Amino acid sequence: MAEIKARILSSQVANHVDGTVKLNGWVNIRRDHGKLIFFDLRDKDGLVQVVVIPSSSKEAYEVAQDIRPEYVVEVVGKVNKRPEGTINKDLASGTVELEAKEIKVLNKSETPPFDVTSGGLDIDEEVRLKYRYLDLRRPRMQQNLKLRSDYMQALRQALVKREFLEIETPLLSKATMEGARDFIVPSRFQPGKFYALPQSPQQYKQLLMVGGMERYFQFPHCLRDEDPRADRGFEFTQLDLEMSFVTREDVIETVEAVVVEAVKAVNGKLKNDKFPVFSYADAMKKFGSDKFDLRTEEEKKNGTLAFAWVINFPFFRPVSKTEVSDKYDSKSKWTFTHNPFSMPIPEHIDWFLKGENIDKILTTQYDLVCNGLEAGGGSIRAHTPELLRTTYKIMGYTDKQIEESIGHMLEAFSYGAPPHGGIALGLDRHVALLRGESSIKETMAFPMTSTGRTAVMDAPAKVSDEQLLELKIKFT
């Protein structure tokens, strides 16, 4: 047989009836019918049925007798139409089958610890994540990650079309106050000092606005040392963007258009192209929560996404005795509800600067909610030293503490910072909503376990005494 050099995918096989083709993939299911052996070959596009007939190829039949599920194989064969009664309408290749002429085993497989052809949700999470590279083979996970990639590209294209620049910001930085504990990294060159991993690129994106970038976005990896749960872990990915010379309405209008465009690009179902807007007070009065679900029962069954905006949040709240991060963020009885870089609504700036009616001051924060979950949050930012300094004064910081914490931001704002605002959208959550998944872990390639351990690799782990000595660290 002449060598077939080009491999095709399972989705293309039906276009080659009566031709000879080559496929690579995994053995999905094998069935031995005595004189015939059938197996489904799985690749990134789906499945194709392979039939092995001794009279057609004795060598292929001998190899097929020994192959097992999850073996990696190469198959060369003739594409035949299936008999009418055996057509599988659920498969792209369901009208044909591949009559094997040659089979090569490219790699054998041990028996997997679980079935990779099922949905997998009934399997213990710790086991699934330990063998995540096998878990990713299941069709549901492949579809989830493909949708994630497609959605990211749709968001990116929508933003680039609107003249946003994709700009990366540093991972090693200084601790910031954003409502959670920071992960810290010791410095070898400066013993006793530490970097912090970013909870978000909040300060850097504002500095980009000071730098005249005007329209920025990126998909940053963010890290927060908080208790993991189904819809949030130590690591998560955002769509982060910022805009100069804008009002709250400008940001909302832009983000709404980008989200609608991207959701439609991946065939998502929207309840409304125009998202309704609720004040925080009205949302709490009407729904009892600022994260509400506007769908009907029928829309819930159909996987419809019902987005809405919530605006006019309280700027400050009393310090919580149970919220650990509050004791790090505040030196008084008040702390911020969103982040300390927000701006009060124009009507309350006078109260804000005078430190009056603190419990009544509203902020320009806006949250995007969807199907009862928070899908994003942002605000118009403080852009003058006076405004930013006042937030910290209300939280009880001395001039020295303010300078130590955000002196670099105050200095940057002293050189003519434009009015600006932005938002961070939870990418993991958006994909989970689009796919109808209850946990963001189902939309991530290698998420952490519920106890904060990494998938596959055994971390956190001990390091050698030599490393600790070099970093000037010892345990007490």
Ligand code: ASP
Second form
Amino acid sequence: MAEIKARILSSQVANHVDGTVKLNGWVNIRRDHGKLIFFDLRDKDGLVQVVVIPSSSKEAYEVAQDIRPEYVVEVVGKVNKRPEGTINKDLASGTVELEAKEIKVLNKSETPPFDVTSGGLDIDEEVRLKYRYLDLRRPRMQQNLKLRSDYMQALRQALVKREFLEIETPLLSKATMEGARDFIVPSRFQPGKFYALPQSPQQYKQLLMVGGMERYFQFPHCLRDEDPRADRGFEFTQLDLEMSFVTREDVIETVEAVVVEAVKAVNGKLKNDKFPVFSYADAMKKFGSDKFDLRTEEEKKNGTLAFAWVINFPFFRPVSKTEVSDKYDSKSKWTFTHNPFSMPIPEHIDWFLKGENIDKILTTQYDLVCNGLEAGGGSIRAHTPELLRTTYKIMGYTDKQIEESIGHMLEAFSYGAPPHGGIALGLDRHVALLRGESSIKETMAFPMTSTGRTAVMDAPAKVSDEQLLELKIKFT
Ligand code: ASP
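Please supply the corresponding structure for the form predicted together with aspartic acid (ASP) (the preceding block corresponds to the form predicted on its own).
Up next: the whole complex, starting with the chain shown before.
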């Protein structure tokens, strides 16, 4: 047999009827019919049926007797049209099958701890995440991560087209105040001091605006030490962006156009290309919630995405006894509802500066909601030292506490900070909505378990006494 060099994919087999081709992949399901052995070979694009006939190749038949699910194989075979009545319309390769001439085992596999060919949602989460590298082989996960990648590329393209720059910001930094607890990292060079991992790149993106980078975006990981839940862990990914010299309406218009373009690029279904806008007060009156669902029953069934904007939120709320972050964030009886770096709406700047009617002051915050869930949020920012300082005064910070907490921002803003605003979209959430998944974990390669353990690698873990000594950390 002439040597076949190039590997082709399962999706291409049907274009090679009567030809001889080579495929690589995993053994999906194997059926031994005695005289014949069938197995499905699985690669990144899907499945192709392989038939192994002793009279066609005795060697291939001998190898096929020993192969098991999840073995990695190379198959050289002849592409035959399937007989009428055995065509499988669900497969790209469903009109053909591969008659094996040569099978090579490239690697064996233990029997997997669970079925990787099913949807997998009924399998225990701890087990799925311990063996995430196997779990990722299931078609649903393959499609979820493919769509995630496609959606990210589409968002990136839509932003780059609009002259946004993709800029990275540091992971090791200072507390960022997004309303959750910080993860802290001890410093070896300065024992007793700590970095905080970013709850978001909020302050750095604003500093980029001061730095004249008029349009910024990135896909940052955000880390928030909140109680992990069934549908989320400590880490998530945003599409974070910021723009200079813009109004609330400018940001809304740009983000809407980018989202519509990207959703369409991945064949998502939108209820409206123009997202309706509701005030917080109207949304509460009409839906009893600021995260409402505009879909009809029919649209719920067919996977439609119904986006909407919510604006005019209260800027401040009374401190709550149950929100742990409130005790870190606020020193008075008031704390921010969304973002301490926001600007009040222009009509309320006077109250704000005078510290009057605090409960009535509305912020420029805008939230993007979709199908009853929060899909993003942002605001126009307080870009002068006076405005930003006022927010912290309302939250009861002394001058010294303000200096310690955001002195660097006040200083930066004293050097000609442009008016600016931005938003962050929950990337994992968008992908979950596009794929009809109910948990964002189904859209992440290596999410955390609901008990806060990392997938596969099993952290948090103990560190050695030497490491602790180096950091001058002692447990009491
Ligand atoms: N930093 C905010 C967040 O992570 C988003 C923003 O206001 O841009 O929710």
